[in-house]
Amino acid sequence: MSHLIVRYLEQLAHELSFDRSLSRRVCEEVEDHLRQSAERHSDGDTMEAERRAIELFGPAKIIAAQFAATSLLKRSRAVGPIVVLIVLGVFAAMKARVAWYAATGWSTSGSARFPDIGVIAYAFDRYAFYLALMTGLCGWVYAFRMQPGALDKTRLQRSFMLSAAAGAALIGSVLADIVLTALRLSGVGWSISHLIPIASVGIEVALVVALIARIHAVTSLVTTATLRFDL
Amino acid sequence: MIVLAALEAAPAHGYAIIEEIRRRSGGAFDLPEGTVYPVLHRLETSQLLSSHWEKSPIGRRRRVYSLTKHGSASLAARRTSWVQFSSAIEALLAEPKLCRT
């Protein structure tokens, strides 16, 4: 292989660097195509054959822009199920904690000391969780209904806003869980058994952090790609 | 529809699909070659195509695409629509028969 195809593939990889797995796959696929095309147009002049193959293929930036639209759609679609799975993960951690309280006959003296805070936090937790689940499901369905083809930035933004709203509601729900757990633990002396509810809240926090990181990563990717290709 | 039709007979890799389109259209569809790959990826995202890596006879890895059941059904539906549409246009463009008085 002469330098022309190598340089073209480097440029294509650079243009697709916003999505590394796509970049690897496309470059390998395009390399096979260009080599085959160059072999077909070869009459002894390798450089000219490669130049011709690249000319027939088209400019790397234009090809990359066409891939970007599909890639962004795929990434956006993947956020919906992740949001819903994380919301369900938080629900499982919360239910496991409540079941553990019931099984061990855990004292509710802490909650009894601050009944108003407990009632408000419980209501907030419940409605924030329902909101997270509903907006997460709506975001999933909305993103799934987006058609591959020309990138619809408005629909993409709406889809991200639904995911972000689900994330924000989930943060509210987990914060309320932290308050409720703190109230439960505050009324009794420290024991090793406290680690169980603390660990379950820790799992909820970790899940929310993972969700924020995921939404941030996809949003950055979309921003980079739309700016690069003026989509 | 063009890409789906080119894959109807057998699975093929990108370069072979372009060749097939060129051959079957008698050179009328001489597409810019690079534009076919984003279309293949888009059709795969829409689950009209599936793909897998294969080794070429000279040892290079290449992505081979094939129609899914959904893709075959979509092609059949598009073909029916096209036949209806082209028949209608043909009827419209047909030279009118002159009436003798």
Given for the second form:
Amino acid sequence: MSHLIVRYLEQLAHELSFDRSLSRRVCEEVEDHLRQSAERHSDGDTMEAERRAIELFGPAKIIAAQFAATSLLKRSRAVGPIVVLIVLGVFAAMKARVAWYAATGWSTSGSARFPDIGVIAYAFDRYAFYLALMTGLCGWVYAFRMQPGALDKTRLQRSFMLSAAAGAALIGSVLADIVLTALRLSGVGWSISHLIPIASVGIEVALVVALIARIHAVTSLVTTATLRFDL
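Cool, the form predicted together with the partner chain is there; where's the form predicted on its own?
The following holds one chain only.
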């Protein structure tokens, strides 16, 4: 492989440097394509054959923009189901904790000591959870309605705003769960059984952290790519 293809691949890697996995995958694919194209157009002059192969393939920046648009569309579509699954995971942890309270006859004396706080937290928890689920589903559907090809920045931003709204609502729901769990535990002395509701709340927190990290990572990639290629 002459320096022409090497320099082309270096430029392509630089354009896609915001996403290393994408850059590596694209460069491997493009290298194979260029080498095969150069072999087909070879008439004894290797450098001219590679120059012709690169010319036919297109400028590195345009090719990088096309690959970036396709990759970002896939990533944006992947966020929706992740949001919904995490929301359902939080719901499962919540229901499991409530079922455990019922099965063990757990005292509600802590909640009875602060009835107003308990009522407000329960209502907030319920509506925040449904808001998270609905906005997550809307974000999922909205992302899948985007057409392949050049990305529509406005639609992409709206899709991530819906996912971010779902994440914010889920944070509120989990915070309300923490308050409700604290009220439950405050009315009784400490025992090893406290670890079960605490662990379930910990699972909810971990799921929310994972969701926020995922949204942030994809949003950062999208922001970098749209600024670099003006997608």
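Positions refer to the first chain, counted from 1. For clarity, a rigid core is taken as the largest C-alpha set superposing within 1.5 Å between two forms. Keep in mind the model is a prediction, meaning the values are calculated, not measured.
- In this overlay on the rigid core, residue 21 has a C-alpha that sits 2 Å or more away from its partner position between the two forms.
- When the rigid core is held fixed, the Cα atom of residue 50 travels 2 angstroms or more between the two forms.
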